[in-house]
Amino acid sequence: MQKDLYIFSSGTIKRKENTIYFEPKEGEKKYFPIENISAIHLFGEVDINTKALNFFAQNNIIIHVYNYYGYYSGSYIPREKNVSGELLVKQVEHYLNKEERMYLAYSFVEGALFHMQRNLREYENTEEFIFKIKQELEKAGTCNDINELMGCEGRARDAYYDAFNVILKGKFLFEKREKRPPKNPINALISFGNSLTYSAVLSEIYKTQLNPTISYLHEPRERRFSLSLDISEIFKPLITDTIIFKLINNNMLKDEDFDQDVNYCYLSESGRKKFIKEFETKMDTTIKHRKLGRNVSYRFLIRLECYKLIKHLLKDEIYKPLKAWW
């Protein structure tokens, strides 16, 4: 089966026949077969040769850089071979067409506020902040431009995350959402988890034929790949929060594995690693599929939703968003 491997030490990675290893400053070689790597994350200074990329390339690897508090900066695509014209061409159509547009960008804020109501429900004294949501969801539904319909995302986001401190339990308080820097530890823990998604999303876009610049939430700009932001929206409150309630909530999260200042929070190695090793239990978690009638993963269901957009622009199903049955 294959994993996301994760190096936080600084190396060397180098390509030994058929297989990589990954050479720390200290400490011993270690071998990893490429057929068990589905992507890998680099937090540490790490040295690749290109006998090493070309080798990711030939087996379709993409390869997640993040700056030194945790934060991604960039990837290493290897050549795209699912690529298709005529996808492509009906993916610029869709964001040209307003109306095409909007239907998108109004079923991604629908799958995002559906999952932050129903994280909400799992706990007592939620009810004016789902309300709030609901308001803002009806509002999006009658919006005429992508600058409202972020508006409503936005107001309905404040709501949620007001409701962070009648949801958590013990020292850790959540003031408001700041992210560059972030200041305290709810917010390091949010920006880090949105990343990860953010980049799990981007793996799974580029085992599809879509091309990841083309978005219809978020303007297309140069230097990010919009389209990870707009499906990352449906799934950041079903992964990454749900994780920091686990985290805090059972107090899995010490001092140390945060590092403050007067001006910034950022989680340390320790923290990164728990925070890691929770997001991987949650993204080999299996559901029922109800239309499928097996089991999928929830890093499955990020591609299933590729899926369903790429037959929504080819007109073969009208793309709704996931919303979460179990």
Given for the second form:
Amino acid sequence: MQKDLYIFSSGTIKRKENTIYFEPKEGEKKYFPIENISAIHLFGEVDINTKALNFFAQNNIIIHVYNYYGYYSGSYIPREKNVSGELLVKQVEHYLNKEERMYLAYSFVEGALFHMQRNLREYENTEEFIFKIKQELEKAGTCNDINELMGCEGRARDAYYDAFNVILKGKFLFEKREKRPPKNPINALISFGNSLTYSAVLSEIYKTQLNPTISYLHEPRERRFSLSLDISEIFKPLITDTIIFKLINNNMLKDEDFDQDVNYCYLSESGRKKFIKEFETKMDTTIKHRKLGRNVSYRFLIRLECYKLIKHLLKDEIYKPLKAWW
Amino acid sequence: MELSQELRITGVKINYLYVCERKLWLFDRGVCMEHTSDKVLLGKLIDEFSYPKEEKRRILIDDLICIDILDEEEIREIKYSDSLEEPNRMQILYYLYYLKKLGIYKKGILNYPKQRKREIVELTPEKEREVEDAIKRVEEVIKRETPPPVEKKKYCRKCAYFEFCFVSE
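Could I have the structure of this protein in the form predicted together with the partner chain, to go alongside the form predicted alone above?
Entire complex below, previous chain first.
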């Protein structure tokens, strides 16, 4: 089975014949069979040469790079082999047509808010927050433009994050969402988790013919792979947030898992490792798919979301966002 | 030769016509799932490692049709399994037809190395008409604006497009 490879230490990645190895600055070389890797995540300072990059391209392996603070900073993506001119045209068409765009944008919000409510239902005393989210979802259904829709999504998310203090039983106080830089442990966890989810979605989009720059809820102008942001919305509550609840409520995090100062808070290496361990476990978790009658992993659910979007764009079947039924 | 100008149909498309019209339509639009399938990978490996002594392998003609093995007397197509005999037969018949239009007359052999089985395929006037009919039908399917609807077949679950076709919500 293919796995994502995470490299935290500094060193060199090299190709040796038909395999690759990582040589840390201190310590033993480690070999990795190429067939077992689906993507590589680099957190440390890593040297890599074109011989290795060519080898990764041949094997369709994406390399995601994160900066010193663990933020996603970019990807090395092999030459696009899955191209469909027709699908690209349809993707653009759905962006340019206001109604079509609103339908897809709303669908992503619908999926996101559904999963937020689903998370909150697992805990007591969250009714008022669920109610607020529900109200925003209703309003979202009547929005006429993307800005209004984004407003609903934003207010629903505020209510959702307010509920975190109830869910986390005050173990870590969460005042408001701050991104750059995150200023407290919860913000650090959310930022890190969303980074991982974003790159996992990008990896899956890349395995399909969708163009990751053309999006509906987010503006393609954002100079990012904004379709990845769109699809991530559905999966952030399902993946990132459930991991955060688990890590905190089971007292799995310690002071040394964070790197804190007055105006910032990041996950330290030990914190990132803990998070990634849970993240990989989550992504490999399987559920029996009710339509396919086959076990699928969370990671594959992301791919299925891409397939559904393709079917919508080709006017094959109308897109309905994933709503976890299990 | 004029044929290559008007006919831009690959052997795979003829094969897919007989497997599933929906798959043909999607494949034609570049919405491919083959790269995600372990079965397809197995097929590729079988093709690569069977008959190591043959020299003329994977011959591309007119930048369009790709013949697995080309011999003096015959062309050969290597398949992983004989479970889809009819599509495989039509694919090699199409190659024979195409070559005939180029003035090359050969016999066809379908090789199933895993089953240690081979089948000889010859282009008769009757088969020729069948190929011409298939070409027309491929064009009709491809012309459609939207993909042909899902049609449940007994081999759907083994197809690389299974999840794509059957996922909803």
